[in-house]
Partner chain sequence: MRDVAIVAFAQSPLVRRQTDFDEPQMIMPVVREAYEQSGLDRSQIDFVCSGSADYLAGQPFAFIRGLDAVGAWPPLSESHVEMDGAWALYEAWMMLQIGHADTALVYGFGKASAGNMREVLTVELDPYYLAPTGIDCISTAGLQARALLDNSDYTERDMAEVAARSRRSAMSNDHAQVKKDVTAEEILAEPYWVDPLRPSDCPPITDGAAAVVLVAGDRARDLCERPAWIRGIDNRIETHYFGTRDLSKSPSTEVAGKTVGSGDGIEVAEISSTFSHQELILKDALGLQDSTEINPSGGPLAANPLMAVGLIRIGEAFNQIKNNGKQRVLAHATSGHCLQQNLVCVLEGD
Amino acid sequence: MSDTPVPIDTVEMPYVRTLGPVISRFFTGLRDGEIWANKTRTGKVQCPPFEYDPYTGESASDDWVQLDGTGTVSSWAWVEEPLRNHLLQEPFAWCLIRLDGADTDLVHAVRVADKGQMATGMRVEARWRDERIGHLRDIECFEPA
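How about the structure of this chain only, in the form predicted alone?
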């Protein structure tokens, strides 16, 4: 066995997805500075929205809820050295964020000055880009509320 470190490579698999009516509405909302969630037939609010209920497999209902972009960090992992394709090019936290009014978590970046400011349970709010195109990156990041 060798003590020589094994190089780590980044594997990327770019692809293009055709958006259906559910995801299209979500991304159109992001372009317009709005966050939309949909409801399952049992009333659970999903953000990001899904075409189906992940617990029952049933199609989601046609009910939509607009969320205000504030929420609570459910879990997080610190990124000291961002990769070139990360949302932020400075140290940040990848977080599961439960937006107010939602029953599921959204994965997004949280910007804080240092790791010591991050905490599960902290309140955050969306920071929007000035120019939006209908992409998850339209939310530049979340920041402490």
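Mind sharing the form predicted together with its partner chain? What's above is the form predicted alone.
Excluded here are partners and other molecules; the one chain stands alone.
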């Protein structure tokens, strides 16, 4: 076998996805520096919001509540070496974050100076980007509150 290196093929697929009314409202809020959650018909507050209640299959209600961007870490996993697509390009923690006022967890990143600061139950708050486009990345990450 020749020792020529194996060529790398890059497969690239661009998509433009329409959002529908619920995700559109959530992303529009992010662009404007606001976090919005919606309620299921049983009154559960979902953030991120869905068009439906994933536990019953029923449509969500039209009842929306604004959250203030603070919350509590429900679970975390520490990444020492981020992948190129990760939210942060420095050591950080993936977290499930229960935002104050919500009944479900948001998956996002938490930045701390040192892994030793991470703990389940720690309080965090959103750090917003200055330039926002209507994307989850409009929240750069969460940081200790």
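Just so we're on the same page, rigid core means the largest C-alpha set that superposes within 1.5 Å between forms. Residue numbers count along the first chain shown, from 1. Being a predicted model, the structure only gives us computed values, none of them experimental.
Is the C-alpha displacement of residue 121 equal to or greater than 2 Å between these two forms once the rigid core has been superposed? Residue 121: C-alpha displaced by less than 2 Å between these two forms.
Given the rigid core as reference frame, how large is the C-alpha shift of residue 16 between these two forms? Answer in angstrom. Displacement of the alpha carbon, after core fit: 4.0 Å.
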